[in-house]
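Only one chain comes next, encoded as structure tokens, the form predicted alone.
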Amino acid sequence: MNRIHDPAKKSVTLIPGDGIGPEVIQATRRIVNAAGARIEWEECEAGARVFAKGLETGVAPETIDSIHRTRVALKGPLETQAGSGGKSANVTLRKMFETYGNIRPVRGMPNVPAPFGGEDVDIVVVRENIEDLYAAIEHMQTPGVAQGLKLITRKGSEKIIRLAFEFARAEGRRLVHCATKANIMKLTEGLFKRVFEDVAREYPDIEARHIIVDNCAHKLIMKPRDFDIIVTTNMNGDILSDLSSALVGGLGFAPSANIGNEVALFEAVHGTAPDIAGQDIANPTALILSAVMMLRHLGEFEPASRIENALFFTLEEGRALTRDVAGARGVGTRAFTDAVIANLGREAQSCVRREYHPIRLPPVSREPVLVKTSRRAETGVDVFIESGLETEALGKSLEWLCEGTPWRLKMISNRGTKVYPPSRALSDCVDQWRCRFVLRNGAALDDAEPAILELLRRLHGHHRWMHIEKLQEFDGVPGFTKAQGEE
């Protein structure tokens, strides 16, 4: 299709969604346009059609190209397939364009029933978006064992550490925590609180604070209005982003952005619910606000602060609110964009006014990060094995294998846990076993890679083996997690 492009206006792809998607998306369309952004949208497709066409990424070419032109989507919910078939449309956008920051307001709002929270609710997450256990790297190591590889990057957790720090000076806030489970997972989560106390230092005017991930989810339940921004891993993230829309209403009103150095989308958290697709009861606040989020993007502050008002006023009226909060009485999709046009310039009494200022976007370079370290030696190897023998001759015959080599089975274990030597842990194993072998009396080799192939040609024809992990430290700190009660 030809189209002359106006440039006094910003050109966004616009991507309907599936079930209730391209309701809320024209509601969204029709008051951007009322309010006066200078907008021009470029309407392309992802989710379930494509996918019917045979597409397994769920995204049409032509969308892909679009959003390599604009640099900035609104997207209704996409359908995905659970459990097989294609993959997320949804994630596919957010890795192909590598928008690594996900950024969830969470704000009470007039005449929602929020039974845990209230109206004076104002957080806002901030999700590491790109790697983790979301990165979906998963392997089925024998039959009955899955596996999946949790991924933290120093480079990924800065990226979204610093988005977090700016985006808090953008809105005036005060409080940025730091959410993880590096109680537990030392090397991962921990690395992620390491490198958010490094930065903190670099944003002496905001106070950083560390928490446990679940102390943050009983927290946000039972004193809400301690929060003002929560930075946290990938999975961390979703969980807690969907717990904190609870606070303020629910999905209904959780808008979201999907942020990146160069591309930028914006979203509704909430999905599909094809069950009321078509039928005009929708509720499009969430996405509104996600609109709201792109203006403030792209510089349309004033247009945006039109909308974000117009749309409290109208909660707050109560005139004209959806069924989804005023049940029987409430009115469709439709009669609410209506209304929320209709209060365009005029403003709610009840909520906090605040200043919105540009988010400085943290310098980020394209190229691969090499962190350096001083000195490395590799210590030992893991390897995984496949085996139906019991613990205690699974280690025989490992001991056995490794005679003459330089290395001595130092442990054996199931699911976390040291299973041999012997110990008195009641483990219930099961068929995949983490095989340590470490160096015979503390020697070092300057090139282990022939002595552990060597060792891998040793166990090949007597054990089946999955993949293996050196045991590494550097600048003399190990680099691996010991098992439950290993020495």
Given for the second form:
Amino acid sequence: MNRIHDPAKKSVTLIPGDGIGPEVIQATRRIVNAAGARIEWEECEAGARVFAKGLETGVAPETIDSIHRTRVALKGPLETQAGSGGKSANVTLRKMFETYGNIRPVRGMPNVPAPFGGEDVDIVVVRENIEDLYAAIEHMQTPGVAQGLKLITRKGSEKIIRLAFEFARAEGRRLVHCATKANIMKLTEGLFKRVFEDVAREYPDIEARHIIVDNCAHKLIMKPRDFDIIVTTNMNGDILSDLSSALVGGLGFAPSANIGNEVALFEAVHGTAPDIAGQDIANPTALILSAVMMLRHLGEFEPASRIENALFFTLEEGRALTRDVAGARGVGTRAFTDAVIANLGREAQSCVRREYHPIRLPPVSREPVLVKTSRRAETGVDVFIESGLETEALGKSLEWLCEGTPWRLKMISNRGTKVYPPSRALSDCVDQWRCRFVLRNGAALDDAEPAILELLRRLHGHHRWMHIEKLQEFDGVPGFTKAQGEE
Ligand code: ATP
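Having seen the form predicted alone, I'd like the form predicted in complex with adenosine-5'-triphosphate now, please.
Now the full complex is given, and it begins with the chain already shown.
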């Protein structure tokens, strides 16, 4: 592809995608060009056509090269590959460019019916997009017990929380909620909450509040106007962002940005909608709003506001609404796009006036960050054992095996509840047991590994273990939780 680059223009990778993708991309491209944005498009392929060529990732190498160059992409929805592989080109792109931050603004729209009369709803959900259960580190520990690791890191939490506060500053917003389940998952969700409290101190101009995620879901329905920005972990964010978009009229209106250290991808939340593809009836609003976010990301504030105003004006007028909103009276994708273009330069009543600034994110090193502690001690080990024995028999057997070793069996839990020494819990046990061994007399070692290996040797031939976890203390703080009922 030989092209002459106009230095006054910013290059953007444009991926039309599948289903309704090409129609909504074409609509958005026309509007962005008509608004006078200084953008040069590099059209590239991903999705169904790439899978059809036999490329497993669903993303053409030229597309990856282009994004490496432009650092910004506007993409249509991409099909997930049919068949057993089930590869998603969307996921390939997000993972490849480590877009850790998913930003989903949720704004009430004029003349768009919403279940809770959401016209003045104006919320942004900022979701961590890499870690948590989505790291998808999963194992079948026994044929009947599956385990998924919930990974939350200080580095990952700090990046997303800083992004939320910087986004608040860039849009002149005043309140950031952090939604977690820290009351139950004290170490994982708790780490996210602690990092939030630390980072919030650097932003005294913005109010910071923590909220338990289930309460957040409830309040989003009851009092959505109490929220401004919500920052949250991956799984919580998945649910809260979909819930929030339902507050304001659904999929046709939900834009998103996927922000990485170096690359940003902008896309509508909706999928390929094959049922309406190629019929000129798709609503391009979600992608147009994604492009508005993209233009602000690129510092093209003026065309971004022109487009936003023209779009809101078109909805306010109500003469050219798409069919998902207006039913049979509705107009097609092209006619809606023409109306928005015709309204460029008009001011919408319902468009919130904000002073937009660029988001300022500190550079992040891709090197691993070693979080230092001044004191580290190893006090025990959890050994996960597969066994069909009765609780009592398993406990006695493990106590017998510990005799003459530095270890004492402190307790056994089953699915998080202590069952040995016997308690009154009516646990319905499965064949995966977490057996907690601690060093006798509360001892702590700098390196308990030789003793752990000796313990595993003793267990060998008697019990089948499938997983171990050291019990560590960092600067005197236990790096593990207690089982339900454990003293
Ligand atoms: P995918 O498998 O790619 O996720 P999907 O059809 O299962 O696609 P969505 O595209 O997210 O899921 O949407 C579900 C339905 O919502 C669509 O079938 C379509 O009827 C409607 N819809 C989605 N996006 C739009 C849009 N932009 N305009 C109008 N209707 C839409």
